[in-house]
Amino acid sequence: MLPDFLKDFLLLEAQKQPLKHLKPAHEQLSLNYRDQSGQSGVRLNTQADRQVYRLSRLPAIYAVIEALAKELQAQLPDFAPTSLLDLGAGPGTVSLALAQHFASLEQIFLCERDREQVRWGQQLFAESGNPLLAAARWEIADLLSLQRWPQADLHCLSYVLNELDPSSQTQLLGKMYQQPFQVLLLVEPGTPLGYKHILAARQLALESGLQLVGPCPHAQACPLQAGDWCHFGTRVARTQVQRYLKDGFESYEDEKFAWLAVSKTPLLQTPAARVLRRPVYRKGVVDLTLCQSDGSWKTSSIARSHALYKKARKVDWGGSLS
């Protein structure tokens, strides 16, 4: 959920021109997300292209970045990062929400290249009323030519693998693993592209010897079989503006993504499954489908009777179950 003063400043931001100047730039960049032949990334070249961004992504990714934050926080209890390196930040979406999640963050360095939205983030940073935010290191940089890498317990890359060509997402995935770090996380759109840039990356984090935290249960080949793709979804309320934009009517809608995290640590435990959809809920039977610990995928049907049986009616998309 967004906090109140990041809701103030969107409202503020919708408020600086007419919403009906912003519908060609918002079909642009959902046309972006959705492209499958890597070719066009999503890139805001205008202030029309940022303000749509900060309008319609921030709270889509804000709401991913929350998700995942509960993940890491289930499947690593003894995580306390102390320090946070935000990787192509943005606006500082990431930042915003990890800083919601993780009270034992200390310091928060951010690195991104578009001028205008690190100028939009500081003022947001510096109004929020927290201090953390407020003190926030921002740094105006190109990630392929970043030569200083501030030290972080967490770093996190999000929607930056896509804007990139296969070359250069290796480059900048090679520089990174080799930072220290406890755990990194990284995130793509839930589309069958972002799930290919996600598994390139989890094979080069493998060949990096980085254990790997989620969603993998294991470290084998993906089970999945051709033209299926990894992703999970979180439901986010859309705001007027969203309806607005969209042409929506709905006062939700579920944001589709993509994740890895990996660490430098030996995992004392991991899942024995992971949930790639969404459960089906029966008479006294829920059908999950599974990604399991031994490599394979199966959908299961856990009856009433079954120990699992409790665990199961809880779980939901994307989430563990041991």
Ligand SMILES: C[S@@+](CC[C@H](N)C(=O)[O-])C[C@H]1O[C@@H](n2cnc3c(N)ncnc32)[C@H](O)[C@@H]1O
Second form
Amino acid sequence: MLPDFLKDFLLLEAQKQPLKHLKPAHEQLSLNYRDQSGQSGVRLNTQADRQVYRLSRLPAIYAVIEALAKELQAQLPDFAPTSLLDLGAGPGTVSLALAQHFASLEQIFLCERDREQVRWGQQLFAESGNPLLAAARWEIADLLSLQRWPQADLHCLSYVLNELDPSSQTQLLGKMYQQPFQVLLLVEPGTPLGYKHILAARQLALESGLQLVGPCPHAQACPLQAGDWCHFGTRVARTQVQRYLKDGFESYEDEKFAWLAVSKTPLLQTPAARVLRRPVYRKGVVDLTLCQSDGSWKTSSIARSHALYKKARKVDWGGSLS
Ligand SMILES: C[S@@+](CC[C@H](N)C(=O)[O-])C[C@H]1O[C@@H](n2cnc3c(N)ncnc32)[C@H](O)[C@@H]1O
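Same protein, different form: I have the form predicted on its own, so give me the form predicted in complex with this ligand.
Below, the chain from earlier opens the complete complex, with every other chain and molecule after it.
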């Protein structure tokens, strides 16, 4: 859930100009996210683009990062990062969410090339009333030519790969994988293209000798069939502004995402399975579509008599079973 200081800041942002002036930029941004050609990227060129991003995408991605932080903690209960490196930080979405989640954090570094996003983020962080955010160190730089990488336990690259061409993705990931970190988290839109980028990043991570934390419970080839793609969703309450920009009346939406977390050190325990679809509940039975540790996937109907039934009732789309 967005903290109050962020809600207040976004309300001020929404008052900067009549919202109807932002509708064309919102439509273009949505089209770019839906485009699966890999050609459009999601570049924010104008003030209106950036404003739309903060009002519409930031709250949704914040919820995704919150969901992933919970998942990381469930899977790595001893992981208590003291430092975070937020790469391609935009307005600071990842840092905002993780600062709320990981009480262990003492230092945040952000790297972003868009000066205007950095200026906005710095002001927000300074006024947040949160000493960790207020002391965060921002660097305006291009990730592809970054010379000195701040050292941090947790590295994140959220919704950035889809702005890079394939060779720049490989170049950046190659550099990132060489850095010292405990956990590295990649997040992309939950589209076929986002999945494709995550799959390539996964392959490179395995070739670089990294350990998979998630979502895959195995290091074999992805078992999903052509036309299917691994993605998850988290329910996000829509603000009034989001409803207006989207012409939507629903009070919530499902934000879809794809992700990959890798580690430099072997995990004590990998999950037995990952839930790939929203569970279907029937009388005394839960249907779970699972990616399994043997590298296969299947839909299992788990009945009340089954030892896993209680867990199956509780686990959600994207959760893990161990
Ligand atoms: C879609 S936004 C994501 C922002 C933030 N990580 C989030 O999840 O909300 C992508 C950001 O990556 C930044 N970016 C893309 N390529 C970059 C590069 N080569 N160097 C630095 N920043 C880059 C863009 O300027 C933009 O702010």
